[in-house]
Structure formats: C-alpha cells, structure tokens
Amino acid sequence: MMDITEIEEQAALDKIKSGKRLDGRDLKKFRDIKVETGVAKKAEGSARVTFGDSKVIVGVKFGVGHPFPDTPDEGILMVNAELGPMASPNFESGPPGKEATELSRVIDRGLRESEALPLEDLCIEEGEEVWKVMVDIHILDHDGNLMDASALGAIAALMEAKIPGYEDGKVLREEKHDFKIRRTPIACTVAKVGDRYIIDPSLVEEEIVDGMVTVTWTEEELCSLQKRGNGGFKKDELIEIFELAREKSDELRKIIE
C-alpha cells in the first residue's frame, strides 16, 4: 500500500466532497488517456495505454500447445501481469503477487467472458494440437487504476495482432495472417467514496476509497466484474455502478476503435 500523510488523505477527501479532484477533474472524468498500437515489434501485437502517469505495455504471442481435455477443438488463452519494482517502490520481482494475480485474472475473465477472441477457430489439429494466445501485461508506472488501463491495453493490442502461419510443425513468424475479434469488452472501475462515485481513482484515491468495483461490458452486456476493498455496497447502489461503467466504457471503447 501506498504511505500517504494524514493531510494528503483528507485533502483528497475534501475535494471529492466538493465534487472535485485533488488533480482538478470532474468525480465522473477519466484522466489524460493516450493509446498506441505496435510498439513491441517482436509481439504479434502490442499497445501501449497511459492513463494520466499510470502507464502499461501489453504484448500478444502466439504459440501452439496441446489442448485443454475438456476443450480439445478450441484454442488457449492466457493472460499474465508482471507488477515490477521500476514501476513502484511496493512491488517486488519475483513470483506474481496478490496485486498481480487478481489483475491477470480479471482481465483474463472479461476476454473468456465475453466470448471476444474465437477460441474455436484456433484449432489446428482437434485433440491434439490448438493456437495458445499469451497475453502479457507489463506496468511501467503506478498512479492508480491499472485494472483499467490493462483491460484497455490488452484488447488493443489484441485488435491489432496477426496470427502466424503454422507449416510442418512450424510456426512461421515472417508470415501475418488476420485474426479477428467478435467483441470489445471493455473494463471500467467504479469507486466509492462516502456517497460519491469516482471514475479512474489515481492511487492515493484508491488509498481512501470506500470500495470499488471493476465492470467489464462489450457493446451490448455486462460480462463481468470484480469488487475490490472492504466497503459494501447495496443493490440500488451497484444498479448505478452498473450503468455508470456502461457510460463511461463506451467512452474508453470510442479511443481505441
């Protein structure tokens, strides 16, 4: 966890209070978001997200795997997060940690979820051989809302991937071949403070939250969604949560199609 001072923590306070931030935003504004698409030349796709100084790269790789048993004719997906000292003085190398699992598993959940890659279309050989597509998540600097930032990343650099061709047991990486995504689940995060809603919390916001929660939706459904922190919410509550993340992803889908 981040150490912020006393004055730090209410002064953040007092600002969402007065229906503002400590950085000038509106409680329902995203900040400075900019997202490029091919920056890993060695990656079948790759994007780079900023959101405000929280920034990620994400890369894709394909590679051919034997198939899961009770899913011989579809292809893998996997996705890994690599939370690493240069980004923040609180994590650690080593073996992924909590932070780093649970931000691998929600992104990893909005793309099964929502059906977005055809998983069934990468089957080479059915049984025995399938496409694995690897998903991997770097954070380059912490300010606060990875989860967002991450999810928007991997679908970019999922949009823009190519597949390789695959001869005699080869991949063949010179060859680019399209590789189409059905939907473009996008997460957004939701956070609660007193009776206020916040979108993009920067960290020493997440520091004061009450609660938060990450939503995934693609163009048409909720398809996921992950609480986080120790306040509760009511049903009434999450109703608004719901539809406040279905407004504000449409927004973050817009930047990236």
Second form
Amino acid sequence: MMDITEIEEQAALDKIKSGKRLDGRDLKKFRDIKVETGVAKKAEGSARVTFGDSKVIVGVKFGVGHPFPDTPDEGILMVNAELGPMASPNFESGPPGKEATELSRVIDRGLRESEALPLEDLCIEEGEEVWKVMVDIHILDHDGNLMDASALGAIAALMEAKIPGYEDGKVLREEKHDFKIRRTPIACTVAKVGDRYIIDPSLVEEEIVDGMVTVTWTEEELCSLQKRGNGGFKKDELIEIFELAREKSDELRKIIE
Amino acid sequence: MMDITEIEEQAALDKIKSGKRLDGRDLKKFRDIKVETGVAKKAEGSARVTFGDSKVIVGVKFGVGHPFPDTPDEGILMVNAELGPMASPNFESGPPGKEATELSRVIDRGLRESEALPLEDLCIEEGEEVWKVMVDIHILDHDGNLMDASALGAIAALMEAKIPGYEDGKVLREEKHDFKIRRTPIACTVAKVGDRYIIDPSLVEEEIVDGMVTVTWTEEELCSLQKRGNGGFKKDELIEIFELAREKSDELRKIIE
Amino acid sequence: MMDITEIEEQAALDKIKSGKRLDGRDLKKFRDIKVETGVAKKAEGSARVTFGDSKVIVGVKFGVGHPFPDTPDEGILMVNAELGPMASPNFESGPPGKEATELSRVIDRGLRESEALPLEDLCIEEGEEVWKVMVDIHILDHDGNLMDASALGAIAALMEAKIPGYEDGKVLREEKHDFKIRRTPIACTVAKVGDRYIIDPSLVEEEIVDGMVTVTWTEEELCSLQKRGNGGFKKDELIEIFELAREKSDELRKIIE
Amino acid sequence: MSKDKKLLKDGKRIDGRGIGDLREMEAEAGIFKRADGSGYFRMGGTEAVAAVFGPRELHPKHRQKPKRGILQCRYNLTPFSVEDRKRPGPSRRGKEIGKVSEGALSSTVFLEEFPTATIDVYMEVISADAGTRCVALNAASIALADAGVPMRGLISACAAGKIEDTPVLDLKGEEDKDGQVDLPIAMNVDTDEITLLQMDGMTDTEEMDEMLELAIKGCKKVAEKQREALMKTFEDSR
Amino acid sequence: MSKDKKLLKDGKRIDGRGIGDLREMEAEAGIFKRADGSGYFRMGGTEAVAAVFGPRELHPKHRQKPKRGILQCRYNLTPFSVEDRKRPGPSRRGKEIGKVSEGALSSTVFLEEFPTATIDVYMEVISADAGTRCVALNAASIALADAGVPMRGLISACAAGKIEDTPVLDLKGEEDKDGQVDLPIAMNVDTDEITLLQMDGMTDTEEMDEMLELAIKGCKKVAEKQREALMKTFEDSR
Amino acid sequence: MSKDKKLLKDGKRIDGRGIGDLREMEAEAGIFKRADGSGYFRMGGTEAVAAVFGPRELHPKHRQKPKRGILQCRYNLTPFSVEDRKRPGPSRRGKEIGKVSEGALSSTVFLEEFPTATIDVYMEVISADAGTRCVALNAASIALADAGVPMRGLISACAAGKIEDTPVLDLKGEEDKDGQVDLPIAMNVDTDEITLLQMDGMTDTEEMDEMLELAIKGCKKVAEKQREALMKTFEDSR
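Let's see the other form, the form predicted in complex with its partner chain, since the form predicted alone is already up.
Expanding to the full complex; the earlier chain stays at the top.
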C-alpha cells in the first residue's frame, strides 16, 4: 500500500511525464516569485523571497574584524544558512547539517567566484582591520528549491545593502554609504526527470527527480556548478542544462533589477 | 492505577489544602536552612546551603580579563549554574539546559539589577583589564526550591569573598583584600496551590503547584521577578505575593547577616 | 547459546591457558610489526605502524603559537588521537571519547615525562612565540593493542621529523632543520590472563584479559604507567610486569633505530 | 544610564507616544504552508514570526508524559535582527526565554487532551527593537490558534517599564536601554491570568501595581489585534 | 592570482605533464581487516584511504527508509594532511563534500536491495595536494567493490581545470591555487553518467565542454587503475 | 622544578609530616537524599563528594550487555576547586580519570548480578590540593557501599611520589608541583589487588617497589577511615 506521500510523488511523476506539473505549471516555468527588500530593519540589507510556498529571508550585516592572513587587504565574505525546525517537520535544531552547509557553500561560491563583491575596497587597515560582509540566510518555509530562492535573496539583499561608517574602532550604523555589487550571480537549478528537464522543483518534485544541477550564471559567465541528489548526467545533458539555466537565470535577474 | 509519585503528589496536594505540608511544616515556613561559608578552600568565597534535603554549593573566583566594550571601566559579573546528574536521576551531563540557564540568569539579574557588587571599583586599567567576578553554583542534591537556596548561597559566598592582589599581570591569591557588597538581594519563591500560597516548595510540591513566582528583594526594593511553571496569576495575587516574599526574604537575610 | 564472538573469546582464553595464542604466537611475542616513515607528504614527520592487523598512522606538524604562561620559554607539545568510525564498527564520529583520550594522554605523558623532546630549544621569543609540536595519531584499523602501536608511531614520526624555518611571522616549510629527540620512550602493554602474562594483545584478547598495564620505558628509566581495564594486580605481579615490559620495549626500540 | 537624554518631554515619549500607548501593531495568521499553524506579529520596529508543529508524538519516548502532552518552545533571534550580528544558535538568554514562554503558553492549551504528545512552538525574531519576547509570544499565540490547537484563550503579551521615574507602556529600544525597569508580561485576556512575568530593575510594590495595570491594558489591545488577524484568516478560508 | 608565475611553458606543466595528463596513480584494495571493504588511492601527492561498513541496520530506526537503503559518506582530512595543521573534526567544506559524495556513489549502488539498511563510507585524506575529493572517491569506490556491495559500475573521479586560460587535466596544488577554474567530476565509466559535478571559477559553456571532455578521459584512466587493484585482490584471494 | 625549594628537611615535609604519613582525613557516608548512595572524603586540602545511581536500566538499549552490568564514572572538578577558575564541563584530563576510575571500581562490584544495567558514579572535586583522583575514588567507594551495591571489598586510594629523590606518601599541592614522581593507586585492601595505577615521572623498578609499598600502607589507612564512616551511617540508621 502506498501512503499519501507516495501517491503524491507518483502523481507528480506522471504529470511531468505528460509535460505538465502537479500545480499546473509548464516544465520550464517558475512558480510565483516575490522579492521584497528592506524587510529586516536592523540589517544593512535584507530580502524576503518566496518561490510559491517556499519562503526565505536573507539579512546582510557588516562588522569589522581581522583579515585572513593570505588576503590582508581584502574584506571578508561569510555566508551562513539556517535550516531550522520552523521550516519543515523534518529539520532539527542544532548546528547546520549537511543540507544547510551545502546551501550556504554553493551560494558563497557563486558570490566569491563571480567577484560580485568589491572585497578589495573593504580594507580599513591592511593586515589589521577589514569589513566583514555577513550574509545570513534563514529558511522560513520549505516547499522546495531553497537553493535558487536563497541565492536570489542573497544577491537582492546585497544589492540594497548600505555600508555603515567606521571611526575610532566604532561601527556607525546610522551612516549609510554606498556599497556597489559588480555582478549579479544567479543560481538556477535544473532537475532531470526521465528525459525531461524541469526548473524550480517543488518539495515533492525534489523527491522524485533523477538528479539536479544548480548552475550559477553572472550576466556573462558561468561561475559555479553543483550537481545535487543521487542521479547522473551525460555530458550532452549537462551542456543543455547550462544553457537552459542561463536563459532562466536571466529571467530571475530581471526580477531584482 | 497511580504510581508512587502520583500518590505522593496527591498526598502533598491534600495536605496543603488542609493548611499543612507533607513534612509537617506550615504553609509559610521554610524547611531547616543551613548556610556554611568558607567551604571550598580554593575559592575566594564559598558557601554551602541546605534547605531541608536540597543542597547547593557556591564558589566565587576572581580573575582578570577584558572589559565589555560598553562598560570599559567596570568589572564583570558572571553567574553560572551546573545542574548535573549528581543532583537528580532526571538530570543529564552536558551544557546547561533550560532549567540551569534560568536558575543562573535569575540570580545574575538579582545581583546585577540591585547593583549589589561594586563593579565600578573593579577596573584595573580602563578598556584593558578589569576583574571578573565568577560565581559558580553547583547543585549537589535536589529536593526542590533550588532557586532560593542558590541565590542565598551566591550572596553568602560573595559576602565572605576577599579579592586577590594583582601585579605585573599576575593574580596574587595569597593577598586577600576587602570586597564589599552594597546590598543583599534575596530571592524568595512563592507558589500558589489553589487559593493558598506556600513558600520553599519541596520537589514533590514543585510538581503540583499551580505556578510560582521568584521575587528578589534587596533590603528596600524589589529588583527582579520571574514567574515560573505553567500556571497564571491575577494581578492582585501578584501584589500579595510580592509582599509575602518581602517578609520571608527578610527572614532569609537574617540567616546570613 | 554462545554467539560467534563468545566462541572466539573462549578459544582465545583456552589457548592462552595452554601457553599459546589463537594466531599461533607465543605468549610473550609480538605480532608482525612494520614501521614505515615519511608516509604523509605534508607532515614534517610521519609514520605508519602495523601490529598484525592493527594499523595506525601518526603525523607530526609544527606550528607557532603563544607559550603557556608558566613555561614562557618552552615549546608546546600536543598529542591528539582520533579513533574514528573507520577503524571499527563500534566507534562513532564526534569528539574524542574516553578511549581516544586515554590513548593520547598516555602517549603524551610518555613523551613529556621522559623529556624526550627538546622543548626548551623551541622558544622563538620568550613569552611571545614558541614552536608547537603537534602529534596526531589516526587509527586506521583496530585489531588490538593500539596503545603500543600508536606510541611507537609517535616516537618514530618524531625521530624523522624536521623542523621548518621561521621568519617575519611565517613558517617556511620548505626549510628543513634538524630536530633531535633525546630519548625514545616506548610503551609496552602487558596483560594478565589467569596466572599468565601476554604482550601485544589482539582485539579478541583485549576482551578476555583480567587487566593490562601499559609501561613506558626510556632506554634507562620507567617514565609512565597506566593500568587499563577492569582487573587488579598484586604488587609482586606489577614488579614482574615492569621488568617484562622493559625487555620487550627494548625489542620495539630496535625496530625504529 | 546617560543623564542628559530626555526620554520624556511634556508627557510625550521620543516617538511621540503617550505613556500608556502601544507602538503600531501588525498581525497575520497562516503565513507558512509546512507548519500546522503560523503567525506574524509586529510592534513598532520589533517583528517576529512563529510556527507550530503538532500535537505530534514526542521523541525520545522516555520523555513522554502518560497523562498529558507537553508544549516546547524555541525562541531565537536571527543573526541580522540586532545591531551587531548575532552568532546563530541558542544563547543563554534565548534558552531562558524559551523556558518562560513554555510557562506562558502551556496553561492555555488543553494539554491533557494529548497524552504522550508534544506541541512545538518555534519563534524567530526578525527585527529587535525591545519587547522581543512579547512580540514573539504574540506571534506564537496566533500560530497556536491557527493550528487549531484547543485553547482556553489567547495569550497576549506586552511590556511596561519605568523611564525617568515614570511608568510607561511598551518600551522601544532607546527607552529600554536607558530605562530603569523592564516588566514584560503575558496574559490570557479572557481569564485575566498573567502567565509570563519577568522584571529587571529597582522598584517597589506600589509602582509595580501601576506598571502591571498599564501592561494589562496593553495586553488587551494586543489581543484585539491578534483576533482581527485570526478572523481575517478564518474569513479568507471560508 | 600571481601574474608572474608560469604554470605552463611550451605546453608543459610545472611537473612536466602535458595538458591532458593525469599525475602518477597508485591503487590498492582490501587494505584493512575490520572494515567490510577498504581501498587506497593516490594521485601524485594526494592520497586517501576509505573504508566501507555495511549494509547494516540504520540507527536510529526512525531514519530508516522502508523501500531502500541509504548510503552515508564521511569525508575527513587528517590534521597532518595539509600545510598548517587542521583541527580534527568535520569542517564545513568536509560536510559538503560528504554530501556530494553521497550523491556521487548512491546511484551506482543497488540500494533498493537493502531496505532499512545503511552503507557507511568513511574517507580519510592522508596527504592533500589538490584533487582530494576525487582521490577520496576513487578510494571509496574501490572499498565499495571490495566490500562486495552490488554496483552498477565503478565510480571514478578526477578534476579538470583552467590555468593560464588553458583547460588542463588533474590540477596539482600550485596549479589549483593559482588556477582559474576547478572542475571536479565523478562518473560511472560504464554508463558515462557524471554523478559528481562541481565547479568554481569563471568560464562559459564552450570551455566547460572542453574541460568536461578532458575530465571524462581522465576518469576512464582512473577506472583502469581501480580495476587493476581490484583484480589483484581478487587474484590474491583465490 | 625550582632547585631552591626545600620540600624535605630532617625527614620532615613542609607541613610537618613524615615521609610515610597521610594528611588528615575526614569521611562521611549518606550525605545526599536523591542519590542511591553518596559519600564524602577529604584528605588535607583536597575534598570530593560522590553520588551513585543504580543499578538502573542502561540507555540507549543497544549499549546494554546481556550478561553483566556496566559501571560508568564521571569525574569533574568544580569551577572553583582550583587556583584559576576552571571552565565547567569535561576536560581531557577528567575524561581519562573517569575511564581509569571505571577500571578501578568495576572489578570490585558483582556486575554479573546486574545484566543490562548500569551503575553510575558521579564524582565532584570541591577543593583540589593534589591527589584529587584518589580522594574522589575514596568518596565514590563509600557511595557504592552506601548504595548497598554488592562489592568484593572497598576500594581505597592514595598516591605515593618522589620528592627530592625520596619516596614519600600522599603528596600535597606544592610537593606535587615540584616533585619528581606522582604515583596514584587504588586497591581492594581485602584482596591486595591494585585496581588503579598511574605514574608520571622518571624512576626505576626498585624505587617503584618502595613507592608502591608506601602507597599500599596508605590505602590500608584510608580503608579504615572509609569503614568508620560507613559504620557510623549504619549505626545511625538502626
């Protein structure tokens, strides 16, 4: 006997095979996406992003700290994700697990490899003090595709962020200086189901896909890849996925511009 | 069928309704209280407190550290409570849980809000080095009302504490200088059972009370409140409790003076 | 009914009572021992040691850090052991448990008490910077007597270690300077089974012995003892064990010289 | 406490409120899909969301109570909800608030109907400008109702306090920082029972009476806002 | 990125390799006794060992899947495997690699044959000179086969990358540090399915195609080495 | 080791003791109510309390032994028991002492009578002036007897050592700090079996013999004190 989850999974699978989705979407269509910025008053930048019923909030805080020894004249980027028990009955309290760690590291690499942040402008005193840009992703409600929602939230929060002043060892948060992002890396996850590709998988779809690839594109270049889940991809499939992700990430970019 | 604990709880409840306690006490009477100071030889101040079969030991150590940025010329007070597996079969090893955390924080606030400690006299070099006053509460045997016993132990240990010398970056523990407490905040917990109030609840009584309020009075003023347990109180009940606690905390204060 | 482990344990016990071992060894004979050094390319010294099917790898790294306040002009020795889930189905991931902690501390004491390492030569700037000698023991396969194998690996890795250069706050690992060990403390574990002594117990033997003593000898002196397991020893038995361990540790020392 | 700061002038506070006024409120129910119930509450610059899961089986089993369910609270500040980024994970303060929140909510829920079960309440503060535990509890109470958990009444919370020797309602950040007393309470406005009560500062019984009076009035206004939000969801779902 | 360093000269790399050459490899199966399967793999200066335990019952029980087993990976760097001693225990990087390794290995194992079970794969890097996740996976795949776990095919891994604007195979440490792109992949060489794919750096689809082509060829050579090692153990045990 | 310090003068030690003298002892049984057994022991400036819970069911179940119970020890220093405040929680040293304490106590308890059970022994050092593990074990042994756990004999512990090339009994703090050898032992004085033995320092077999002899005599005196305390409780409870 199948339980309710299995029945739903089977239905989702059948739908996709017929070229549609359980929620009526086309295979290559996003759910309703909403991006609101300035939603966390104490953050220097923030964004709440919804992809259908998935809900993510991202806050950017600036702080001052020691630079890393190998980059004494550069600011520091930190990305952290909390996938706590609020977002899903399957999550537990405690330090970030494998899933939250992957989430934050993929987004971190997208930002870092694309050189989206002007880290070299964030040095206060070489070898002594630099700005730390701390991006915290907080998952509120999990209905799938947290990766794309979180990455979009991160870049949206960074785009609206203002950097505080700094004087005599004190961060002056009432001052708000410009902080310019150079590029907008956008993550787009493409999943394979049989011989079909879908984007923006819902939670139930994530359970049935054969594999996923999260592709991060800037305006011009591919800057990060992460195959996720258990399945495998042939090389030609991957090339197709990269191009599809490019097209769809342009759609996402328009939302936040 | 009721197990032994339930039978005992029912008996405790019946007794209170009849105006007495299982151990023969009146409703507003403490158990036998003993306070011995100087019980931990390596501590700068210490006290062992028993409330009936509840047994608590408190030690005060002084150390030197950096001040907090917002109080560069003040010493630091730290209160910690360990409610380990020695004290009760229900406690586990590990970092302080919710109960130990509440215990230490209520006592911390009583000391802090009453400004009992001369923290502004504990600056060694402004912004650089200040004294840390570290109060460690260790629960040895748990038969209820740990809050009042621990708070009494903390203030008793602080009253007998001597502050070491400090020279060339070294704490000189053989030197013993005066350390004057300005006030003696005393915690007194009042519990409600039906329409009656009791003080100094035993472990079995803590299970059956409708709610508790821990009230901390200095000689003159109310300096901290904490409602504990699940029940609720009307405003007039609270006012009555504050006054009862004031009267009973004066009794406790006499023991340590 | 006895399960397979119990049958094997009974067989091991019967064998020892008859003066032999399950694997055909004499009571006071080691299994095949192999020591290879230079096995971890990034370590400043390393050794892989096998005692029969037990397999241990030890790496030595040098780093620079603050000295301890009570030894401002001495280097720092740190010994750590990881007994992870790779080595045995009974081990779990996580911070070192009691067994790994005992392992590393017994080896640490053998090195420290024998003054094998020239820690006083490892001061860079008194009170400010000293060399840290970090010995990491990693258990790969556990078939008993990890203590002797790990201790032998630690001293072998230290014997082949070269100390890097240091200039302008940087460790120069391409420089390799001499690092001379003054003594070679060797741990030898003797176990008692009834009225017999065995050395180098296998995993199944460790389960059936009445008790063990790990004895660490330098070339000349006894420098550390650790009774392990549950049983007890009479004084005369201990004296006999110390002498047996001395003789057998000389055998082990020859392997690495 | 800086002496120069004027928190009160002609009976008006720094944001123009009178001494008995609450900050502007906003409330919403049913904001999440996965949770069994959820809620949002804002009071001036302080915002929180809450999610409720359960009643569901409590694990590990040896913690189950044979005759009644338990209610567990997790209270957390998001790292970006405060001035200097907060390290993720439970602080000592958060643990304590979790515990008193359990005390505040448990008595209003018919836990005896759910032996061996747990009801888990998760509260996240999005933005902190004083009064965070009250705002979080207000969101949690909405979430419990939204989850359809049988309750004796809504729990509504707000703080009173004392600034410049004057009892006032609902301190905001600057007032809290330079204030003399902070007195957060939560109550079941249907039964007038106060189920959370904490206080820091130096005061006496008489002043306490005044502050409690203010806070109780505040809670009643909070309750209206909570009911409005629940009613709206109820109507939307019809 | 230091501009002066010449990583490529006349089509040769700093260690004399051509752009499509792997480093020297070494492989061994059955290196441990206690584990159900074990393996060793070395690629130039990067070495790893792996042990497999299971299929065995998964604890705690509530994590068991009724219809299929799960495969769990732990990836760890020994403290002495890197320049500056690494603190023992899982880093964030290690956790992530553990997760993608599970994704890389799970699909090749017939997990549907082991409902409620777990197969635990432990990987330890002994020496790290770039390509550690690939080398660890190569050892893990040998260990799975050595354990007799039924598999659809061996998983073989290596990285391609870009240095001085040129796609090359199997970066070593210095190349990785000053390189432009790192592209580790793992694949089932029998089915041509890529089961691990990660990429850092700036590139485009065309260049990706070139690098993938290189990496796929590399994986096939790795597979030969793995098979050789397994064959040797098989023959030894006859 | 400071050379100037004179720890021994005319056969007398800094506190006036002879080389074979123990410090003043104090012992008490049954000091706690909640524990199944409890004990207190003091040796000069070193004091410890111990509590025993059990035999009781061991959790989690998969750790239970079908044929015998286990005995688990937790050894802890209170934060205020040492010169500079110690961070609460288990140190590496504490973990090791917990383990050797299990080895010291297990063989004296008839664990075969309690299959699947655990006996939990908790030791807390209140004041530390050398010899802490011995004093804690002495308290623990009293606690085991007080709990009525069936035992083959009391475990009694004390340390011998070497100062200024002379074997002495029961080092106190200053002697331990500047001494050459520390040799803590625990024994069942009824069977003469030594169940805890640790040693740090440089020595030889002959000197070890002398120190062991001293320590054994010490343990016998400790045992008397322990028996006295237990007898007193026994009489009090009649």
